[in-house]
Amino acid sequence: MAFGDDPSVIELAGHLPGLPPDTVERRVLTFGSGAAALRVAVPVLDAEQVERVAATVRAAARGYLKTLPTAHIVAVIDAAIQRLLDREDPWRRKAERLLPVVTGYDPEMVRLGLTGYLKTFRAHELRRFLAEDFANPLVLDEFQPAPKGGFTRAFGPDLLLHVWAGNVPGLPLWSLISGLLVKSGTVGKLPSAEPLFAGWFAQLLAEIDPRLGECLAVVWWKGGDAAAERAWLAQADTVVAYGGNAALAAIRDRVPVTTRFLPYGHKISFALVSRAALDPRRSGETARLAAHDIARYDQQGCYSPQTLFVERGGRLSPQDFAAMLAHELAVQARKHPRRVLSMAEAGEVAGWRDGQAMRGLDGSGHLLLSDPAGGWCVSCIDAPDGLAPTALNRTISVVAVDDLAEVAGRVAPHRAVLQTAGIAAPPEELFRLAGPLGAAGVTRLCALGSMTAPEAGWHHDGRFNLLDLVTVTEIERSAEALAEGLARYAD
């Protein structure tokens, strides 16, 4: 439907440099219900408008973004982040007011989550991003000496297309900011589940630096719309896409062969708890940290744990720990209630819980603890078991093991989908476990309690955030030597 047909729409999504607002058709997405419902108007562009926006972004990037020192780009992004960290700023107030309605998450969880996430993109953290991928970040600004001789410079694509997915607030910022740091004209496709934050960020950047605001666009098309997808894929030099394997395979089939394609599919994560973390002084805090990772955004991120491997032989048994974890999840449910689930999600949770209950009938000592209101569920398995997905939405398997060294072998069959391992273990154990876990396919090891908050510069799925986006131009020593012979001072 056209936006003008529905005067109750209260929020426009996206950022469209080069298009007058009154020429854009919009479709209305409704979040929530009743008087609290929020209607969001997302842009629906025709083929001519796609070309116009792409041309505007590409030209602006060539004429402005690519001429800027990286330090200036960092400063503009930092200014936007500082605004969003200020709870009195209008953009921050809007985010705190509307994102809980759009995502269904508890408002306080959104507030705390936004603050922790946005801190990752302050200026000093962005410098970590750059230093993590480039030994000399000045290679993005001008030719720099290469260790092997000659000179090198890195160039981002003229037009970088991001296809975002998920309903975790602000998640697209990671790739959007990465594109800006390598000086790429950027177009991002909004996820229908959270179609606001990326557009707000683009508009805020345009307030701070209007010319930079013309170097990026935030658009939308309905998932599965092959024609709209092909129109944008035809414009891009590089495509970064997030989503399920089927959706990524469909995009890959439509990407032109000359276009770089960087897919990020669904992953699964888990945690390990050493017997050293199960003494009476530490076990309560360990359970609290695990519950935080499980409850935050209801396990919707790939880095959220679905299985906890707990070592036997501590002062508390794995079953005791499961009971403590259940208590902490109950605390989390009171502080940050789980969002209202869709019928499909509720069915998956009920089915998983019933399946776990059936396991307890075999006399294996299986323990099932759940919230009578259905807000969380802990399944404790005292038999050899590996890594298996749960129903998410605060459902977790606690698997007892004799030695955490067993875990790498148990998860290795899932190498292609492994991502994060949260660990609560002493230093010598941490490093003893890290090698086998890495060899099994784990790409990130972090503290239990930090699984849902990757640090600045992390290598997403074991890859480089910035290096994967650029091409490198080399001036070889032979060219330099010949140039010396042709200099005016050579005669």
Second form
Amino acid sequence: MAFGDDPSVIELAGHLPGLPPDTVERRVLTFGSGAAALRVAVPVLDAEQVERVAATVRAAARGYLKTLPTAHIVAVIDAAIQRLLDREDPWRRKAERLLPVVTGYDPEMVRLGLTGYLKTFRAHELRRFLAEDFANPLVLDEFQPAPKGGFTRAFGPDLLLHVWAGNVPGLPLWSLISGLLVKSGTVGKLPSAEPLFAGWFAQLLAEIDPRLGECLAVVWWKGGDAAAERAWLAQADTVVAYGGNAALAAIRDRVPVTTRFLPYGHKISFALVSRAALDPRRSGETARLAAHDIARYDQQGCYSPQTLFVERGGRLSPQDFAAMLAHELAVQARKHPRRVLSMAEAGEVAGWRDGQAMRGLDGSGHLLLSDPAGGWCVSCIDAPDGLAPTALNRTISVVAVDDLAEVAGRVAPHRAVLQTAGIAAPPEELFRLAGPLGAAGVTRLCALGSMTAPEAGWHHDGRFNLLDLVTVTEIERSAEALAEGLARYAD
Amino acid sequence: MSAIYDRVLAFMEADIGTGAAADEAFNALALAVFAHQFEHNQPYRRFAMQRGRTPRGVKSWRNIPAVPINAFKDLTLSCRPAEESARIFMTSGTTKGGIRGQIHHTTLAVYDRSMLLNFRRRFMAEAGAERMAMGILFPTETAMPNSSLAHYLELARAECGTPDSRHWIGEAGIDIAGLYDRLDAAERSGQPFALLGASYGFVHLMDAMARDGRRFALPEGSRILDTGGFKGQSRELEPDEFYGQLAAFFGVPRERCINMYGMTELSTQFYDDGNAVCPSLKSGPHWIRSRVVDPLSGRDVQAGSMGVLVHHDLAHVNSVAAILTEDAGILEEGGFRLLGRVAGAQAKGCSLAVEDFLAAARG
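Next up, the form predicted together with the partner chain in place of the form predicted alone?
Starting with the chain above, the whole complex follows.
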């Protein structure tokens, strides 16, 4: 299929129950260039249409979604996920074809990433998801006996608004599915950097269960458009928002005080490599795992490492490891080339690289390894550096440390922005390090090589992703006792 | 002073013509300057070796390694020990947490010669006189001894200004009332007048004029020279708006509003031939040449493509001749067009970017 100036070839984004398609104004976003360019028409709703969509979703959720047993919702989501895992399915084929154009990521990387990611939403994984947050997931369906006495039931919001951000393909699914599992009427705002996947998922759900399709909408407004944002924020009972701190602060200021606001800010992640992982037998694999985490989505994810702390005293030195890592990044660059950078991004990468190169000129033994074409860059630092952001796009600092136990202290000043620590270390060390890292603000410890693939049911930024959405209603023991006395069969 | 200084000075005075002969002459001197800097400027030598570029292997000025301007913040890039520097110019420190880069000049003889030859040709030539009456919208060199712009403007005033030319910014800021009187007098005299200064200085002055309801119609032949942009010191104006306002407030047509593009990290400036159309075409004298490169590979981009500007300034003898800027541009016949700074990339995903990290670290 060819894209180009043909105005008929345009991808419609979003999902708008309650609105006839021809009444919706659209704005065209263009991705890629030349013959491969893709034009995406995102919906622009007026105030009245916002009300209509919100009312439709709210009513449908009340009348249908909230009456369904959770198991049924799990089954519908699973059916959609199975379709997306099937490489012959038209939706999957479209995703494989268009997401690389929209995001610029290597097509094979997108394909592998999608499969790994979608697998975490299959039925059995969703049940894990539920079990992680609810000791008894049936609490979402009906009143369940509480250990303290009485009964408890959990309710999701009538209208949950998601403000998504970023270009990591499919990322909105996390919160979208979380909302559905707690039976929320759902409205999601597409990220301009990847405005397709969430809408496709909504359309696919509607295909499988048309009534469920009425319970969610996928909309768009230009980031920072205060009027559009206010219109939606006024409709929502709960708001989940992703983005940089400035964007989140702006949204927070517009959220009515009675509305629950759950912000997920940008985060920074890092990895720790024990000397035990640096013997000649293991080090190749260690470097390969690290390179995988660095190359996947060109470090654009909050879980992507920006610094590797590598322990001295192993059979291989941190410098040796940096050299192996450079080799593995070169392999990744051939297998999964980095996406084409904008001038500003390229300038940032070059600036970071050149700045690191300058550090080497004072004779401190600083080692810089980089691709002559600028496709990746490893800066190996012998000084006692802490955690610092790189220029992303496959640029990484390797910081040598005498003992990994020092790392928690070095990252602690950045508590508010910490997320994942990838670890390659023996068991005693893993648990010895975990306490101080957790206390410093790290919320996720995972294997090196798995940093970009959080497991099903993970607690994003250390929060309870489902539990945070619900309110519980309790029937206290007193009500039960009083009721007993009023029964027609009371003695 | 070593022979290389004499060669550079002689080259600046010479008419090297155009075409292949001029290319060859520039190249030969560029290689000689590179050999000098490689030998005497130790950090630059390490930088060049790190890139595998040494005088032995490099045969074209285009392959002489260009130093990123940020390097001046971390390194002393000088061919002579720092304590021998006659003058140290410092950058304004608008980036990288306020750290200022230092540029060492063992002598200002080459800088001054470069400035004057070029300034006379590009700003004074049409005036038809050796000197003209000038008003400087910038602090004096005494007030700002580390500012290369203060030195530049002082040279302009001392060497090309009439005796009554003076600065209009002192410790108390712009002497607005005094300047109004001076501009009134210039208007009445019928003699061309030149206003020179930082772009943001003009914005402050025009804001005051708007407040006071003042406008001037400077005599035919008057000129304006602005430089440096706004640097967060004043309102930011689009070039078209800025030059439109200059023309309206001072009665100087846009084609005689000249923008100078210079950098503390260089010893030679670029000028346009007025700003009737923006962005204007900038060019320099024959001892400076520019390339437009891909920031990552450092290689020249295809003709007509946008990239990052590299300037190769033979007059920058004591420091480093080849400078990699952070300015985006496009090469054209006869010069280049500036397209703003290459900076400010936002993370596309949810990964924390440098700006936010610094903000969070500050609390």
